[in-house]
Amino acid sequence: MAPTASLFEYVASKLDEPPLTPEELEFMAEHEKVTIVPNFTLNLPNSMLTCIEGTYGPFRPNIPVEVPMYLALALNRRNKCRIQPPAWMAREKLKAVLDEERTIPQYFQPVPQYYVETAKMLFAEARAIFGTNAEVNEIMDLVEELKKVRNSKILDGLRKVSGPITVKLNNLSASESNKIRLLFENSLNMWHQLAKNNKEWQEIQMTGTMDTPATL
C-alpha cells in the first residue's frame, strides 16, 4: 500500500491543475483598466465609446484615457495608441516588491490581483512599451522570478500545517488563489465525509445496542 502524501506534497502535486485554466484567468485579466494614449479621435458625441460593461474616452490624440485591456490591446494592434506600462510594472517598483518578498517570509506584499496575467498579455503584444530588448528581458526575469518567490511562499506555508493552527495567505493573486483552492475545495469535501461516515456509525452503533436483548 502506497504511503499517504503529506499535505505539502498533496499541494505541490496539484498546482498544475487549477480549478481555472489560464485562459479562463485571461479572460477576466482583460477586463482589468490599462492607461492609453490614443493618436486618433473617435466620431462619435463627445469622443466617448459605449461597451456592455462601461464607457469610455474621450478618444483624442495625446491625451490619455483608461480603458479595458481588452480594447487596450485592440486598438494597439491597429497602431491606434500607445500603452501605458502599469506603474507596478516599473523595474525598480519590481525590484523593491521582490526584496520584501524575500525579507518577510510571514507575509504577501500586495500585488495587483491579475498581475500574471497583465504581465503575460503585455509581454506577448505590447513588449515595446518597456523599452528595449534588454530592459523588457529584465522585466519579464523580475516578473518571473516574483511568480517563484510567492509560490515558494505558499508551499512553505502549507509545509508548516499540522493540526489547527492558521496558514496567512492574505494579498494572493487570482492565479495563486485559483492553484489552492482545489486543495481547501476537496479538504473540506473530504471533512464533510469524515463527519458523515462517523456520524452514520454512531447511529448504527445505537440502533445496534437497543436491538440487543438483555442478558438473564
Contents of the next structure:
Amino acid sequence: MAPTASLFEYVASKLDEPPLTPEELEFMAEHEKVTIVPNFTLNLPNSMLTCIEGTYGPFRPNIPVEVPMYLALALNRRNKCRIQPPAWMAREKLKAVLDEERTIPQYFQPVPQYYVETAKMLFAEARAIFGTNAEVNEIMDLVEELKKVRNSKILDGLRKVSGPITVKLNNLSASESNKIRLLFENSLNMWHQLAKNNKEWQEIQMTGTMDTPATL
Amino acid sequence: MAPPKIKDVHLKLQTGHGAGQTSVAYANTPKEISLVTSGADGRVYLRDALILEPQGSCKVDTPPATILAVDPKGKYVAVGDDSYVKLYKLPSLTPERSACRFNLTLRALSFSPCGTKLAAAGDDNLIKLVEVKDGSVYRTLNSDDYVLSLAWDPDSTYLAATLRTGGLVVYDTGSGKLEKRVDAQCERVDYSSLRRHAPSWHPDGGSVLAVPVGAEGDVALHERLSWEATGYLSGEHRKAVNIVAFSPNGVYAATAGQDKRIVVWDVNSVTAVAAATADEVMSGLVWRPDGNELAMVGESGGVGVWSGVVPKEMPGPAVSAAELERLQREQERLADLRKRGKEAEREAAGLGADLVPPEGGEIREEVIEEMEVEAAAAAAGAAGAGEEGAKAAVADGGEGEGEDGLEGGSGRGGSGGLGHSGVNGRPATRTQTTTRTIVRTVVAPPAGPAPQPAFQPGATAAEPGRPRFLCYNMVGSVSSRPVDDHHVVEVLFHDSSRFSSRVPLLTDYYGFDKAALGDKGVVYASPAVKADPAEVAAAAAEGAPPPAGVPALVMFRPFDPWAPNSDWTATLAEGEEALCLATGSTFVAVATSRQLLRLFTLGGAQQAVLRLEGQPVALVAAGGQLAVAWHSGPPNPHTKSQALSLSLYDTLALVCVFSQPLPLSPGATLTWLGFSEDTGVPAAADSSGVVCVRTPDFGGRWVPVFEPPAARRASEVLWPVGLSSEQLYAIVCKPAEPRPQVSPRPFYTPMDLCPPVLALDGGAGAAAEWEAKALLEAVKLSVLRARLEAAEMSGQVEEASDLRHLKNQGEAKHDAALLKAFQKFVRAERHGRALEVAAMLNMCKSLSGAVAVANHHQARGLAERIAVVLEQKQAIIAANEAMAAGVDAYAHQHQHQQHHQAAAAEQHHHVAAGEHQAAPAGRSYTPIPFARRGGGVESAASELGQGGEGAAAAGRGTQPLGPADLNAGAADGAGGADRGGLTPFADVVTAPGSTGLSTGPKSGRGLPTPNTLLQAATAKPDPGSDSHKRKQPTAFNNPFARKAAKLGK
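Next up, can you give the form predicted in complex with its partner chain of this protein, since the form predicted on its own came first?
Full assembly next; the chain just shown is listed first.
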C-alpha cells in the first residue's frame, strides 16, 4: 500500500460529519447538573420534584439545589430560579485553564465533559447570570478561545500521527471526541485488519505453507 | 466630634482690591502696626490695622500684584507681580530696588526670619533665594513644578514649598539640598488656580510644619526632621484648606478653606476653638503679632480683620511663652489647692488621705522630683495656698463629692483609662527640709466596652458608593444603591410564588438608612438631617428664620393594599430618631431614640406608644409577635458582655409575654435577632457566631443551638438570616468580607443545628450526635406542647388537633433520636445510661422498641427494667385517656354536670388528682377536669395545695409566665392572657403512696418525668407488692417490638 494521505488529511474531510449530531450532544448535556437558587416553594411532599429519570429537590426559596440543565433552563425561562454559574466558568478559573492549555502542549486540561454544550446553552438562555454585558462577553471569549486552543491541539496531535505513535487523548470533552470518533473508529478497524493479516502472514511464514492465499 | 459645636461668626469683608489673588501682611513699623495688602489690581496699600483705612499706596509696574512679604524688621515690603519682585520702603511705599526677575507670574514670597534673605517663586518652576542687602540671587532651587506657596522656618534653615501638583517639598537652604518631598499631599489644581495651599511653621523653632492635605479640608502636622505627619487638624472644613497660619505663640492655628470658613484650632488638643464664615475664599490670612486678631484678604478682593478671635477664657494667641507657662502653673496650683482641700476634708472625716482606687484599678505613685527648699519661702507659700485652698474647698465641696462618686464608676462607664491625676506637694514643716513632689495617678480598671449601638437584623454596613442591604431576612431583601445624589431602594422576595406582586423601585431622596421587611409590607426610616450650619448662619445674619432641617421619617409601603393611599409616612418629633424598625403581619413597630416603642397598624393607625425600659438595640417581628432587645444596663466591664434584655410583645393580645435577660457569649455583642421559622421561638446570634433559641422549659431559658464549626471558622464567616427548628439558614461569607454583597445576589445555605453536647468516654461518644438531635427535638417538642396546652385551654379545637398531630410527630422524632442514642449506649455496655435515656422516651411504642433492642444485645436486666417503665407509662396513659374521655364528655355537658362527671372519672380511675379538692381560688374556673391534661391547671392545683399564697398570686394577676409565654399562635393570646399564675414548672402532685401508679415529681405536662419512672424501674424488685407486675413482660407481646429493633440498628 502506497503511503496515502496523512491521518490529518483524512480526518479533515470527515470533521464535518460527526457520528453524533451536535443536537444529540446538547440533549445529553442537558442532563449535566447545575446549581440553581429557586425562588418558589414546591407544594409537593418534601418539596421534591419527581421526573422520569430522577427526583430532584428539595426546592426551597433561596436555598441552592442541584438539578439537571434542562430543568434549570425550564425554570429560568419562567423566572423561577437563578442559575449559579458553574465553578469552571468563573473568569479566573477559565483564564488559568486557558493558560495551562496553552503552555502545556502534551496534555489536555480536564474540563467538564459537556463544556461546549453547557456554555452554549447558558450563553444563549441565561446570559444575565454572568453579570454585565462586558463580563459575559469576556467569559464567552475565554470559552471560545479555549475551544480553539484545544481544537488546534487535537489537529496538531493528529498531524503527528503518521507512524506507530500512541496519542494521549485524555480529558477530551464530548464534542471534541465526537469530532475524531469517525476517524479513530475507521483507522482502528483498519489497524485491526492489518494486524490480523500480519498475524496470518507470519503464521504462513512459519508453517511454510503457501496454499491459502492471504485475504485482505 | 468636637464636644460643643462651635458657632460660626459671620465676617463681612470690605472691598479693597480687584478680584484675583490678594495678599496681606502685618508691618511692624516703628510707629505702629499696620497692614499691607496687595491685589490683582496691581495696587499695594498700607492700611490702618483696625479700620483698614488706606494710609499710603503705590502701583506695581506689571499687575497683578499677587504676593507680598514684609521683612521682619518692618523696613521693606517685597511685592511680587507678573514678573518682578520689588522691594518698597515702609511706610512710605517708595520703590527701593528690584530684587529679582521671573519670566512668569510670581506666586510666593517669603522673608527668612533673620530678615537677610528672601525666597521667591512662581510659575517658573524655580525658587530663587535672594540676598536682601544687594538684591543678588545667591541660589536657585528647581522645584520641577509651579510653586504655590513658600514658608521659611523660624530658624531660617528650611524652606517649605507647596506645588501645583499637590506636592510638598522642604529644602535645606544652607546647602540647597532637597530635604523631603511628599507627592500628592494637597489637592492638585490647574494652572490658573488662585489656590495658595500655604503651609506654616510652628513659631517655636519650627518643630511642626502644618500643611493643608487633600480635598476634605484636613491639615497635616509634620514633625521636623523626620517630616512624618504626626497629627491632623480635621473634621471642620468641608473643602480643601487654602491657608494655615500658626498664632504668634503657636498655641493656635488658623485655617481658611475653600468652603469659605475660617477655623481656629487649639493645636495641643487638636480641637476647634472658634470658627467664622465669610462670603469669599481667603487668599491671605495672618495673625496680628501682638493681639487677638486675624487679618484676611479674599479672592474677590475683600479685606477684613477678625478681632477677638480666641475666646476670652483661653490664653491669647500672642501671649508670650513665659506668660503661658505662668498661666499653666497657676492652673496647676489651683488644682493642687483644691485637691489638698479635699484631702484635708477626707482626713477630717477619718477616711484617710489616700485615694481610694476604683474597683479593679490601682494607684500608682511616682516621685518625680526631690529638692531642698527654703523653709521660710515654702511656709509662706503654704500659708497663702492654705487660705486659697480653704476657699476652693468650700466652693467645690459639693462638686468634689460628686467627683468622688464618679471616680468609682468611671471604669464601668467606659469614660476613659485615666481616672484622675494630680500633683501633690507636701508642705514644708521644718527649716531646710526635703520636699517631694509625688505624682499619684489613679488608674481606672480596664474600661468596659461601650454599649452596642442599635442595629437592624439583616442589614449590612453602609460603604460609600456601594450598594448595601437595608434588610435581608427569610422573606426577601431590601437593598439600597447610590445613584448620583439619591438612592434607589429595591425590594426582592426569595419566594416569588408567595409574593406575586412586584414592588416598584423606590427613588429615595431622604437617605433611608433602615428598613424592615415583613410579609405584608416594608417600612423605611431616614435619619433627621440638621440644617447646614452655614445656611443657618447666613439666615441669622439676614434676620430670616433659620432654615429647618429635615426631621426623621418613617415610611410604610404595603405590598398588596386593597385600598388606595395605603402608603403612609410619619414624621418623628424634632430630636427623635428611629433607631430600630420591624413589621409583622399586623403591625409596624418603631423604637426611637426617646426610648419609645411606637406601634402602628399596617394602615398607619397609632396602636400604642410605649416607654421602653432601656435603649433599644434591635427589633424583630413575626406574625403578631414583636421582640425587642434593649440595654438593661451598662456592659459588664469584666466579661465585656453587653447587658441586654429581650421583651416579647403580643401585639394582638396587647400583652408583654415575657421580659427576660438576653444572655450572650462572654465579650460578644448581639448581631442578629429573629424568630424560628416553624416553631416561632425567639432566636439570637452574637458576634462569636453562637445562635441561641429560647425554650419554654426551665421557665424560659436560652439554648445554644448552633456554634460555628471550629474546622471552618477560619475560612468562612456565617451571616445568619433565619432559623428553623432543625437548621440555620446563613449566608457563607469570606473572612475578608464578612458581610454579604448585594451583587451577585447571595443565597443562604442551610446548616444543621447542633447544641454543644459532649462526647462521653467509653465508646459511647458516637451517641453525642444523637443526644444533640434529641435535645433539639426536645426544644421543639416543649414548644409544641406549650402551644397545644394554650390552644386547649382557650378551646381552639381545630388548632389543638393540628398541634396534637404535630406534637405526635415531634415525639416520634424525639424518640427516634433517643433510641439511636440508646442503642449506642447499649452497645457500649452503658446500661445505666441507656435506661435513663429509655425513660426519656415519649411513646410506649418506642419503649417496647427499646426493650427489643436491649434483648437483642442480651441485656436482660436492662430489658426488664425498661419493661417496668413501659408498664407504668401504659398505665398512666390509660388513666389519662379515661380522663380525656371525661373531658370530652364535659365538652358536651353543661357546666354544672361537669363536676359530677369529672368526679366520677376521678373515682373510677383512682388517679392522683382525686386527692385534690377543688378549693375556691378566687377565680372561677374549675381545675379538676383539666388536671390530668394541662400542666398549667395542674400547677394551679398545686398552688392550692401550697395554701393561699399561690391563689393570691393568681388573684393578683401576677403572671411571671402566662400561657402566652409558650409563644403560642398569637390569636389565642387574648383568651389565655387573663389566666394568671400558671407556671409550666414541674411540681409535686400527690403524696407518695396515694396511688399505685406514680409517686414523685411530675412534669408540667401531666406526664410523669423520666425520673419518676426511673425510681420505680431501678427500685429493688418486689414482685409481691404490685399486682399488675404479674403480667407478662410487654416486650414479648408487643407488635412493635421487632420493628423497633430494626429501627435501632
